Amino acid sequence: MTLFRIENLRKSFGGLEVIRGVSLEVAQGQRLALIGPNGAGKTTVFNLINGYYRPDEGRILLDGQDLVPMAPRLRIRHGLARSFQNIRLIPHLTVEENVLLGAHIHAGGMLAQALPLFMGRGRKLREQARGLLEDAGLTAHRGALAGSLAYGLRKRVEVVRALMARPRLLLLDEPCAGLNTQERGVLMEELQRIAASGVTMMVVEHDMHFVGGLCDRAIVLNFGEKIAEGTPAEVARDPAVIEAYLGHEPEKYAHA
(Lines of atoms letter the chains of each structure in order from A and count residues from 1; the text may use other names and numbers.)
(Lines give C-alpha, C1' and ligand atoms only; values in the text may rest on other atoms or scores of the structure.)
Protein backbone atom coordinates (compact mmCIF):
# COMPACT_ATOMS: atom_id res chain seq x y z
CA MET A 1 0.00 0.00 0.00
CA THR A 2 1.40 3.40 -1.00
CA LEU A 3 1.88 5.73 1.97
CA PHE A 4 3.70 8.60 0.29
CA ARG A 5 3.75 9.84 -3.28
CA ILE A 6 5.33 12.72 -5.20
CA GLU A 7 3.85 13.63 -8.58
CA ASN A 8 5.73 15.65 -11.22
CA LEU A 9 7.59 17.82 -8.71
CA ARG A 10 9.31 20.91 -10.13
CA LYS A 11 11.26 23.70 -8.44
CA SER A 12 13.32 26.58 -9.82
CA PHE A 13 15.52 29.18 -8.16
CA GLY A 14 16.28 32.35 -10.09
CA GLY A 15 15.35 30.75 -13.38
CA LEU A 16 17.45 27.62 -12.74
CA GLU A 17 15.29 24.49 -12.59
CA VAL A 18 16.77 22.28 -9.85
CA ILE A 19 13.97 19.69 -9.61
CA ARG A 20 12.65 18.54 -12.98
CA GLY A 21 9.46 16.54 -12.93
CA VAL A 22 10.39 14.07 -10.19
CA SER A 23 7.79 11.44 -9.29
CA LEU A 24 8.17 8.64 -6.75
CA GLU A 25 6.19 6.38 -4.43
CA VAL A 26 7.01 4.95 -1.01
CA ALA A 27 5.06 1.96 0.26
CA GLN A 28 3.99 1.58 3.87
CA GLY A 29 6.96 0.22 5.83
CA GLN A 30 9.43 0.72 2.98
CA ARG A 31 12.92 2.17 3.39
CA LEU A 32 13.70 4.28 0.32
CA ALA A 33 17.11 5.83 -0.34
CA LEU A 34 17.41 9.03 -2.35
CA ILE A 35 20.95 9.13 -3.72
CA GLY A 36 23.01 11.00 -6.27
CA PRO A 37 25.97 13.35 -6.60
CA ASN A 38 26.24 16.64 -4.75
CA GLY A 39 23.89 19.18 -6.31
CA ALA A 40 21.55 16.51 -7.66
CA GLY A 41 18.58 17.97 -5.76
CA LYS A 42 18.20 15.44 -2.93
CA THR A 43 18.04 17.91 -0.04
CA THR A 44 15.86 20.22 -2.11
CA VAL A 45 13.34 17.37 -2.43
CA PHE A 46 13.41 16.96 1.36
CA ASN A 47 12.92 20.71 1.82
CA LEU A 48 9.94 20.60 -0.52
CA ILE A 49 8.46 17.69 1.42
CA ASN A 50 8.97 19.53 4.72
CA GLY A 51 7.47 22.75 3.42
CA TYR A 52 10.62 24.88 3.63
CA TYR A 53 10.18 25.44 -0.11
CA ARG A 54 6.99 25.46 -2.14
CA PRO A 55 7.07 23.59 -5.44
CA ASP A 56 6.40 25.40 -8.70
CA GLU A 57 4.43 22.38 -9.87
CA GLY A 58 3.44 18.98 -8.57
CA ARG A 59 1.82 17.31 -5.61
CA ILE A 60 3.22 15.79 -2.41
CA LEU A 61 0.80 13.31 -0.88
CA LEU A 62 1.05 11.60 2.51
CA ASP A 63 -1.64 8.98 3.03
CA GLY A 64 -3.60 10.54 0.16
CA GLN A 65 -3.57 14.11 1.48
CA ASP A 66 -1.70 16.82 -0.42
CA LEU A 67 0.90 18.44 1.84
CA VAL A 68 1.65 21.38 -0.46
CA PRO A 69 -1.00 23.73 1.01
CA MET A 70 -0.02 22.78 4.60
CA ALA A 71 2.29 24.75 6.87
CA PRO A 72 5.34 22.75 8.04
CA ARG A 73 3.93 22.30 11.56
CA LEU A 74 0.75 20.79 10.13
CA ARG A 75 2.79 18.37 8.04
CA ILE A 76 4.43 17.16 11.26
CA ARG A 77 1.02 16.70 12.83
CA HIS A 78 -0.04 14.73 9.76
CA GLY A 79 2.80 12.26 10.32
CA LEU A 80 6.02 13.72 8.88
CA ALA A 81 9.31 14.03 10.83
CA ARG A 82 12.90 14.72 9.87
CA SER A 83 16.45 14.54 11.15
CA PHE A 84 19.07 16.86 9.68
CA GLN A 85 22.59 16.48 8.30
CA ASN A 86 23.72 19.31 10.58
CA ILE A 87 22.68 18.42 14.13
CA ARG A 88 20.01 20.75 15.51
CA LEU A 89 19.93 19.75 19.15
CA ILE A 90 19.94 22.55 21.73
CA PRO A 91 23.32 22.12 23.45
CA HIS A 92 22.41 23.68 26.83
CA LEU A 93 19.36 21.42 27.30
CA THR A 94 19.55 17.84 28.50
CA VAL A 95 19.10 14.87 26.21
CA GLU A 96 15.64 14.25 27.66
CA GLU A 97 14.62 17.89 27.21
CA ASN A 98 15.77 17.83 23.59
CA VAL A 99 13.76 14.67 22.96
CA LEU A 100 10.69 16.27 24.55
CA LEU A 101 10.96 19.13 22.06
CA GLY A 102 10.15 16.60 19.36
CA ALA A 103 6.60 16.36 20.72
CA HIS A 104 5.91 20.10 20.75
CA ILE A 105 3.52 19.90 17.80
CA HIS A 106 1.31 17.52 19.80
CA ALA A 107 1.76 19.30 23.14
CA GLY A 108 0.50 22.69 22.01
CA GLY A 109 3.64 24.37 20.68
CA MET A 110 7.08 25.37 21.95
CA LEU A 111 5.63 27.34 24.86
CA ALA A 112 4.06 24.20 26.28
CA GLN A 113 7.46 22.51 26.20
CA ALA A 114 9.07 25.42 28.01
CA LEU A 115 6.85 24.78 31.06
CA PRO A 116 7.59 22.11 33.70
CA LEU A 117 6.24 18.75 32.57
CA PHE A 118 5.45 16.89 35.76
CA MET A 119 1.67 16.46 35.69
CA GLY A 120 -1.06 15.33 33.31
CA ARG A 121 -0.04 15.17 29.69
CA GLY A 122 3.48 16.36 30.53
CA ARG A 123 4.07 13.27 32.60
CA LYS A 124 2.94 11.05 29.74
CA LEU A 125 5.29 12.84 27.37
CA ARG A 126 8.20 12.34 29.74
CA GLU A 127 7.35 8.65 29.99
CA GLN A 128 7.25 8.44 26.20
CA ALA A 129 10.60 10.23 25.87
CA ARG A 130 12.23 7.98 28.45
CA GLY A 131 10.80 4.90 26.75
CA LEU A 132 12.24 5.95 23.40
CA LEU A 133 15.63 6.68 24.96
CA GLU A 134 15.59 3.27 26.65
CA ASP A 135 14.71 1.54 23.38
CA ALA A 136 17.67 3.32 21.76
CA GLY A 137 20.04 2.35 24.57
CA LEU A 138 20.52 5.99 25.58
CA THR A 139 19.02 6.00 29.09
CA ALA A 140 22.43 6.57 30.68
CA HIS A 141 22.71 9.88 28.80
CA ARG A 142 19.20 11.13 29.64
CA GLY A 143 20.35 13.85 32.04
CA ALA A 144 23.50 14.88 30.16
CA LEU A 145 23.64 18.19 28.33
CA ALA A 146 23.31 17.54 24.61
CA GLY A 147 26.35 19.68 23.89
CA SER A 148 28.53 17.44 26.06
CA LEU A 149 27.87 14.29 24.04
CA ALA A 150 30.11 12.76 21.42
CA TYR A 151 29.03 13.50 17.86
CA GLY A 152 27.75 9.98 17.16
CA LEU A 153 25.55 10.03 20.25
CA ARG A 154 24.09 13.39 19.28
CA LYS A 155 23.16 11.97 15.89
CA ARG A 156 21.27 9.15 17.60
CA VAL A 157 19.52 11.54 19.99
CA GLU A 158 18.29 13.57 17.03
CA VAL A 159 16.68 10.45 15.56
CA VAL A 160 14.97 9.76 18.90
CA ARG A 161 13.71 13.35 19.00
CA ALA A 162 12.18 12.90 15.54
CA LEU A 163 10.38 9.78 16.79
CA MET A 164 8.68 11.84 19.51
CA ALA A 165 6.53 13.35 16.74
CA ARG A 166 5.11 9.84 16.16
CA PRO A 167 5.93 9.91 12.43
CA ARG A 168 4.45 7.72 9.76
CA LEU A 169 7.20 8.92 7.40
CA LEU A 170 10.67 9.65 8.79
CA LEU A 171 13.06 11.67 6.62
CA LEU A 172 16.76 11.13 7.39
CA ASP A 173 19.14 13.63 5.79
CA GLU A 174 22.65 12.11 5.58
CA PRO A 175 22.44 10.27 8.92
CA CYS A 176 25.99 8.89 8.49
CA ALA A 177 27.69 12.24 7.88
CA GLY A 178 30.63 12.63 10.25
CA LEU A 179 30.32 9.15 11.79
CA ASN A 180 33.08 6.57 12.02
CA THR A 181 32.62 2.94 10.98
CA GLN A 182 31.56 1.73 14.43
CA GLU A 183 29.09 4.59 14.88
CA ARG A 184 27.59 3.87 11.48
CA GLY A 185 27.04 0.25 12.44
CA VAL A 186 25.30 1.21 15.68
CA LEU A 187 23.10 3.71 13.85
CA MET A 188 22.16 1.17 11.18
CA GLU A 189 21.08 -1.32 13.84
CA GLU A 190 18.99 1.37 15.50
CA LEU A 191 17.30 2.38 12.24
CA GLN A 192 16.62 -1.25 11.36
CA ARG A 193 14.91 -1.64 14.75
CA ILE A 194 12.82 1.48 14.12
CA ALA A 195 11.87 0.29 10.64
CA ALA A 196 10.81 -3.07 12.08
CA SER A 197 8.33 -1.18 14.28
CA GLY A 198 6.52 -0.01 11.12
CA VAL A 199 8.00 3.46 10.54
CA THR A 200 8.42 4.24 6.83
CA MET A 201 11.70 5.94 5.92
CA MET A 202 13.24 8.08 3.21
CA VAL A 203 17.01 8.42 3.48
CA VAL A 204 19.41 10.80 1.74
CA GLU A 205 22.85 9.24 2.08
CA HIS A 206 26.16 8.99 0.21
CA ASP A 207 27.43 5.88 2.00
CA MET A 208 26.29 3.11 -0.33
CA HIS A 209 27.29 0.36 2.09
CA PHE A 210 24.89 1.92 4.60
CA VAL A 211 22.20 2.29 1.94
CA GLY A 212 22.60 -1.33 0.89
CA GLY A 213 22.29 -2.52 4.49
CA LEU A 214 19.29 -0.40 5.44
CA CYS A 215 17.17 0.36 2.39
CA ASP A 216 15.13 -1.95 0.18
CA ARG A 217 14.68 0.57 -2.66
CA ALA A 218 16.76 3.40 -4.09
CA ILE A 219 16.09 6.31 -6.44
CA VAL A 220 18.98 8.13 -8.08
CA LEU A 221 18.81 11.82 -8.96
CA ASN A 222 21.15 13.72 -11.25
CA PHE A 223 20.71 17.39 -12.13
CA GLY A 224 17.23 17.30 -10.58
CA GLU A 225 15.99 14.35 -12.65
CA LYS A 226 15.37 10.73 -11.71
CA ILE A 227 17.79 8.57 -13.69
CA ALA A 228 17.36 5.17 -12.02
CA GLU A 229 15.17 3.26 -9.56
CA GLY A 230 15.38 -0.22 -8.06
CA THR A 231 17.04 -2.10 -5.25
CA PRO A 232 20.39 -0.65 -4.07
CA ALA A 233 22.18 -3.49 -5.87
CA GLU A 234 20.26 -2.86 -9.11
CA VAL A 235 20.92 0.88 -9.23
CA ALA A 236 24.59 0.29 -8.39
CA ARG A 237 24.87 -1.79 -11.58
CA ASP A 238 23.09 0.77 -13.75
CA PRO A 239 25.57 2.26 -16.27
CA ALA A 240 23.97 5.71 -16.03
CA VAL A 241 24.38 5.68 -12.24
CA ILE A 242 27.98 4.51 -12.43
CA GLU A 243 28.79 7.28 -14.88
CA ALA A 244 26.94 10.04 -13.02
CA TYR A 245 27.61 9.10 -9.42
CA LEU A 246 29.46 5.96 -8.37
CA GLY A 247 32.32 5.86 -10.81
CA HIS A 248 33.48 2.46 -9.53
CA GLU A 249 32.58 -1.19 -9.77
CA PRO A 250 29.07 -1.78 -8.40
CA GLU A 251 29.92 -4.62 -6.03
CA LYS A 252 31.82 -2.12 -3.88
CA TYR A 253 28.65 -0.20 -3.14
CA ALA A 254 25.65 -2.39 -2.53
CA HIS A 255 24.75 -5.74 -1.11
CA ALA A 256 23.59 -8.36 -3.59
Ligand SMILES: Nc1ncnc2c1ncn2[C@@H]1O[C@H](COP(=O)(O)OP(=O)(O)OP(=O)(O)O)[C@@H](O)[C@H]1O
Given for the second form:
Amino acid sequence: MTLFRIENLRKSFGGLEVIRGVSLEVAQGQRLALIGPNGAGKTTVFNLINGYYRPDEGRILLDGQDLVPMAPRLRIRHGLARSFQNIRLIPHLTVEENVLLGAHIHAGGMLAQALPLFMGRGRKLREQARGLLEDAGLTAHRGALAGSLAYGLRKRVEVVRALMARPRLLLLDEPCAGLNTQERGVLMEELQRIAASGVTMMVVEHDMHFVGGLCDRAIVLNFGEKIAEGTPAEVARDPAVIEAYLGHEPEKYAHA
Ligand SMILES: Nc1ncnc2c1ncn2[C@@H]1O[C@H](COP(=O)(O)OP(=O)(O)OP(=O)(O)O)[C@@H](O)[C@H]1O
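Please give the other form, namely the form predicted together with the named molecule, since only the form predicted on its own has been shown so far.
Below is the entire complex, every chain and molecule, led by the chain shown above.
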Protein backbone atom coordinates (compact mmCIF):
# COMPACT_ATOMS: atom_id res chain seq x y z
CA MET A 1 0.00 0.00 0.00
CA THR A 2 1.31 3.45 -0.89
CA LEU A 3 1.60 5.64 2.20
CA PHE A 4 3.28 8.65 0.68
CA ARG A 5 3.28 10.05 -2.83
CA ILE A 6 4.78 13.10 -4.50
CA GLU A 7 3.37 14.11 -7.87
CA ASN A 8 5.19 16.38 -10.31
CA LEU A 9 6.82 18.62 -7.71
CA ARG A 10 8.35 21.87 -8.97
CA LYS A 11 10.15 24.64 -7.15
CA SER A 12 12.15 27.65 -8.38
CA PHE A 13 14.28 30.13 -6.48
CA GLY A 14 14.79 33.47 -8.19
CA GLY A 15 14.07 32.10 -11.65
CA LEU A 16 16.24 28.98 -11.21
CA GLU A 17 14.18 25.79 -11.20
CA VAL A 18 15.82 23.53 -8.59
CA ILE A 19 13.08 20.85 -8.42
CA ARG A 20 11.92 19.93 -11.88
CA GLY A 21 8.91 17.67 -11.92
CA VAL A 22 9.83 15.09 -9.28
CA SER A 23 7.41 12.24 -8.58
CA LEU A 24 7.92 9.37 -6.17
CA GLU A 25 6.08 6.85 -4.01
CA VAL A 26 6.87 5.27 -0.66
CA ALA A 27 5.00 2.15 0.40
CA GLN A 28 3.90 1.62 3.99
CA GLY A 29 6.88 0.27 5.97
CA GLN A 30 9.43 1.04 3.26
CA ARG A 31 12.73 2.90 3.76
CA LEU A 32 13.43 5.10 0.75
CA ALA A 33 16.79 6.81 0.28
CA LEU A 34 16.95 10.11 -1.57
CA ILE A 35 20.45 10.48 -2.91
CA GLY A 36 22.33 12.60 -5.44
CA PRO A 37 25.34 14.89 -5.75
CA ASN A 38 25.65 18.14 -3.80
CA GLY A 39 23.05 20.68 -4.89
CA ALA A 40 20.83 18.04 -6.54
CA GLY A 41 17.78 19.22 -4.58
CA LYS A 42 17.44 16.63 -1.81
CA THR A 43 17.14 19.08 1.09
CA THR A 44 14.75 21.22 -0.93
CA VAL A 45 12.48 18.18 -1.42
CA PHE A 46 12.49 17.62 2.36
CA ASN A 47 11.75 21.32 2.95
CA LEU A 48 8.81 21.09 0.54
CA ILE A 49 7.51 17.98 2.29
CA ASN A 50 7.55 19.49 5.77
CA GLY A 51 6.15 22.83 4.62
CA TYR A 52 9.20 25.04 5.00
CA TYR A 53 8.76 25.92 1.32
CA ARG A 54 5.63 25.89 -0.81
CA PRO A 55 5.94 24.16 -4.18
CA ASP A 56 5.20 26.07 -7.38
CA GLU A 57 3.42 22.98 -8.66
CA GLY A 58 2.68 19.46 -7.55
CA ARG A 59 1.02 17.48 -4.80
CA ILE A 60 2.44 15.84 -1.68
CA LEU A 61 0.07 13.13 -0.47
CA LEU A 62 0.36 11.40 2.90
CA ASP A 63 -2.21 8.65 3.16
CA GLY A 64 -4.17 10.25 0.31
CA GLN A 65 -4.34 13.71 1.87
CA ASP A 66 -2.53 16.62 0.21
CA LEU A 67 -0.08 18.24 2.65
CA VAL A 68 0.60 21.31 0.48
CA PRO A 69 -2.21 23.50 1.87
CA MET A 70 -1.40 22.42 5.46
CA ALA A 71 0.73 24.47 7.89
CA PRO A 72 3.90 22.63 9.02
CA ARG A 73 2.52 21.76 12.46
CA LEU A 74 -0.64 20.30 10.93
CA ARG A 75 1.57 18.11 8.79
CA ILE A 76 3.21 16.84 11.97
CA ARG A 77 -0.18 16.04 13.46
CA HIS A 78 -0.98 14.24 10.25
CA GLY A 79 1.96 11.89 10.82
CA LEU A 80 5.09 13.60 9.54
CA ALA A 81 8.27 13.99 11.60
CA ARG A 82 11.74 15.12 10.72
CA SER A 83 15.13 14.66 12.31
CA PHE A 84 17.37 17.55 11.35
CA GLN A 85 20.89 17.45 9.95
CA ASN A 86 21.93 20.10 12.45
CA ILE A 87 21.09 18.89 15.89
CA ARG A 88 18.52 21.04 17.59
CA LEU A 89 18.34 19.54 21.05
CA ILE A 90 18.23 22.13 23.82
CA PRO A 91 21.60 21.70 25.53
CA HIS A 92 20.61 22.85 29.04
CA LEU A 93 17.61 20.51 29.25
CA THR A 94 17.92 16.83 30.13
CA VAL A 95 17.61 14.08 27.56
CA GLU A 96 14.16 13.19 28.90
CA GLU A 97 12.99 16.81 28.78
CA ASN A 98 14.20 17.13 25.21
CA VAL A 99 12.33 13.98 24.24
CA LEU A 100 9.20 15.26 26.00
CA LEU A 101 9.39 18.40 23.89
CA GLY A 102 8.81 16.20 20.87
CA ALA A 103 5.25 15.72 22.15
CA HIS A 104 4.25 19.36 22.35
CA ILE A 105 4.22 19.68 18.58
CA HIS A 106 1.97 16.65 18.37
CA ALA A 107 -0.23 18.21 21.05
CA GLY A 108 -0.94 21.27 18.91
CA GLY A 109 1.97 23.58 18.25
CA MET A 110 3.20 26.33 20.49
CA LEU A 111 4.55 25.17 23.80
CA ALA A 112 2.34 27.64 25.69
CA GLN A 113 -0.79 26.17 24.11
CA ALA A 114 0.37 22.71 24.98
CA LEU A 115 1.18 23.38 28.63
CA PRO A 116 -2.31 22.64 30.02
CA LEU A 117 -2.26 19.44 28.01
CA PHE A 118 1.16 18.65 29.41
CA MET A 119 -0.17 19.06 32.94
CA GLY A 120 -3.13 16.78 32.27
CA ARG A 121 -1.26 14.21 30.24
CA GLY A 122 2.13 14.75 31.85
CA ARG A 123 2.48 11.35 33.42
CA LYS A 124 1.41 9.52 30.29
CA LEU A 125 3.80 11.50 28.13
CA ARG A 126 6.65 10.93 30.56
CA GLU A 127 5.93 7.20 30.46
CA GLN A 128 5.96 7.32 26.67
CA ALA A 129 9.26 9.23 26.65
CA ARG A 130 10.84 6.79 29.10
CA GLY A 131 9.57 3.82 27.11
CA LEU A 132 11.04 5.19 23.88
CA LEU A 133 14.36 5.94 25.59
CA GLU A 134 14.43 2.43 27.00
CA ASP A 135 13.66 0.86 23.63
CA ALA A 136 16.56 2.87 22.21
CA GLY A 137 18.91 1.71 24.99
CA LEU A 138 19.26 5.27 26.28
CA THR A 139 17.78 4.93 29.77
CA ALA A 140 21.17 5.47 31.43
CA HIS A 141 21.35 8.92 29.81
CA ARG A 142 17.80 10.01 30.68
CA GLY A 143 18.82 12.57 33.32
CA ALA A 144 21.95 13.84 31.57
CA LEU A 145 21.99 17.32 30.09
CA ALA A 146 21.69 17.02 26.31
CA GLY A 147 24.65 19.37 25.89
CA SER A 148 26.91 17.01 27.83
CA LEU A 149 26.35 14.00 25.54
CA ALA A 150 28.72 12.73 22.89
CA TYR A 151 27.67 13.67 19.36
CA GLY A 152 26.57 10.15 18.39
CA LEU A 153 24.30 9.89 21.43
CA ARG A 154 22.73 13.29 20.72
CA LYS A 155 21.84 12.11 17.24
CA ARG A 156 20.07 9.06 18.69
CA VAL A 157 18.17 11.25 21.15
CA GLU A 158 17.06 13.43 18.23
CA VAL A 159 15.53 10.38 16.57
CA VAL A 160 13.77 9.36 19.79
CA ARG A 161 12.38 12.89 20.13
CA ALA A 162 10.96 12.70 16.61
CA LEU A 163 9.21 9.45 17.62
CA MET A 164 7.29 11.23 20.40
CA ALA A 165 5.08 12.66 17.65
CA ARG A 166 4.15 9.05 16.70
CA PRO A 167 5.11 9.62 13.05
CA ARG A 168 3.90 7.52 10.18
CA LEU A 169 6.58 8.99 7.92
CA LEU A 170 9.95 9.90 9.41
CA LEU A 171 12.25 12.14 7.37
CA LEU A 172 15.94 11.72 8.23
CA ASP A 173 18.28 14.38 6.92
CA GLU A 174 21.87 13.07 6.74
CA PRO A 175 21.63 10.98 9.92
CA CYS A 176 25.27 9.86 9.57
CA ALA A 177 26.88 13.28 9.19
CA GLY A 178 29.67 13.67 11.73
CA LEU A 179 29.41 10.13 13.11
CA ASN A 180 32.28 7.64 13.26
CA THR A 181 31.95 4.07 11.97
CA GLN A 182 30.97 2.61 15.32
CA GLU A 183 28.34 5.32 15.92
CA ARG A 184 26.95 4.75 12.44
CA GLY A 185 26.54 1.05 13.22
CA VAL A 186 24.63 1.78 16.43
CA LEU A 187 22.40 4.34 14.69
CA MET A 188 21.68 1.92 11.86
CA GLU A 189 20.56 -0.72 14.38
CA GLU A 190 18.30 1.81 16.08
CA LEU A 191 16.74 2.88 12.79
CA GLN A 192 16.25 -0.73 11.71
CA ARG A 193 14.47 -1.42 14.97
CA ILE A 194 12.22 1.65 14.46
CA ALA A 195 11.51 0.59 10.88
CA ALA A 196 10.54 -2.90 12.10
CA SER A 197 7.99 -1.25 14.40
CA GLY A 198 6.18 0.03 11.29
CA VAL A 199 7.54 3.55 10.81
CA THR A 200 8.03 4.42 7.13
CA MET A 201 11.19 6.41 6.38
CA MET A 202 12.70 8.72 3.81
CA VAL A 203 16.43 9.24 4.23
CA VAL A 204 18.81 11.76 2.68
CA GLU A 205 22.28 10.32 3.18
CA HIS A 206 25.63 10.43 1.40
CA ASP A 207 27.03 7.27 3.03
CA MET A 208 26.04 4.56 0.54
CA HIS A 209 27.11 1.78 2.89
CA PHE A 210 24.57 3.09 5.40
CA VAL A 211 21.95 3.53 2.68
CA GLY A 212 22.52 -0.05 1.51
CA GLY A 213 22.13 -1.36 5.08
CA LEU A 214 18.98 0.57 5.93
CA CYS A 215 17.01 1.32 2.78
CA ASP A 216 15.18 -1.03 0.46
CA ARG A 217 14.89 1.52 -2.35
CA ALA A 218 16.75 4.57 -3.56
CA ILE A 219 15.87 7.48 -5.81
CA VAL A 220 18.65 9.53 -7.34
CA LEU A 221 18.23 13.24 -8.03
CA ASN A 222 20.48 15.30 -10.25
CA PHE A 223 19.85 18.97 -11.00
CA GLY A 224 16.37 18.66 -9.55
CA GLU A 225 15.32 15.67 -11.67
CA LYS A 226 14.94 11.99 -10.88
CA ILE A 227 17.58 10.13 -12.90
CA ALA A 228 17.36 6.65 -11.40
CA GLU A 229 15.33 4.46 -9.08
CA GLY A 230 15.89 0.95 -7.74
CA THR A 231 17.58 -0.88 -4.90
CA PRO A 232 20.63 0.96 -3.49
CA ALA A 233 22.90 -1.59 -5.22
CA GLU A 234 21.10 -1.13 -8.57
CA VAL A 235 21.31 2.65 -8.59
CA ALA A 236 24.96 2.59 -7.47
CA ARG A 237 25.90 0.77 -10.71
CA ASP A 238 23.58 2.74 -12.98
CA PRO A 239 25.73 4.52 -15.61
CA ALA A 240 23.64 7.73 -15.41
CA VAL A 241 24.20 7.83 -11.65
CA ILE A 242 27.93 7.18 -11.94
CA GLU A 243 28.16 9.96 -14.50
CA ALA A 244 26.22 12.36 -12.25
CA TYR A 245 28.65 11.66 -9.43
CA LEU A 246 31.79 12.07 -11.56
CA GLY A 247 33.82 14.78 -9.96
CA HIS A 248 31.99 14.05 -6.70
CA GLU A 249 34.23 11.24 -5.37
CA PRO A 250 32.52 8.45 -7.37
CA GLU A 251 34.53 5.73 -5.60
CA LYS A 252 32.68 6.63 -2.39
CA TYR A 253 29.41 5.51 -3.98
CA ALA A 254 30.58 2.33 -5.67
CA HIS A 255 30.38 -0.08 -2.74
CA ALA A 256 26.64 -0.43 -2.13
N1 LIG B 1 16.36 29.18 -0.29
C2 LIG B 1 17.05 29.05 -1.42
N3 LIG B 1 17.27 30.11 -2.24
C4 LIG B 1 17.95 29.97 -3.39
N5 LIG B 1 18.46 28.81 -3.83
C6 LIG B 1 18.30 27.72 -3.05
C7 LIG B 1 17.58 27.78 -1.81
N8 LIG B 1 17.57 26.53 -1.26
C9 LIG B 1 18.25 25.74 -2.13
N10 LIG B 1 18.68 26.46 -3.20
C11 LIG B 1 19.42 25.92 -4.36
O12 LIG B 1 18.74 24.77 -4.79
C13 LIG B 1 19.67 23.80 -5.26
C14 LIG B 1 19.42 22.51 -4.51
O15 LIG B 1 19.86 22.66 -3.15
P16 LIG B 1 19.64 21.55 -2.03
O17 LIG B 1 20.21 22.09 -0.77
O18 LIG B 1 18.24 21.11 -2.05
O19 LIG B 1 20.58 20.38 -2.59
P20 LIG B 1 21.04 19.04 -1.86
O21 LIG B 1 20.87 17.95 -2.85
O22 LIG B 1 20.35 18.90 -0.56
O23 LIG B 1 22.59 19.32 -1.63
P24 LIG B 1 23.60 18.84 -0.46
O25 LIG B 1 23.87 17.40 -0.70
O26 LIG B 1 24.82 19.68 -0.72
O27 LIG B 1 22.95 19.15 0.86
C28 LIG B 1 21.05 24.37 -5.06
O29 LIG B 1 21.47 24.92 -6.29
C30 LIG B 1 20.83 25.45 -4.02
O31 LIG B 1 21.77 26.49 -4.16
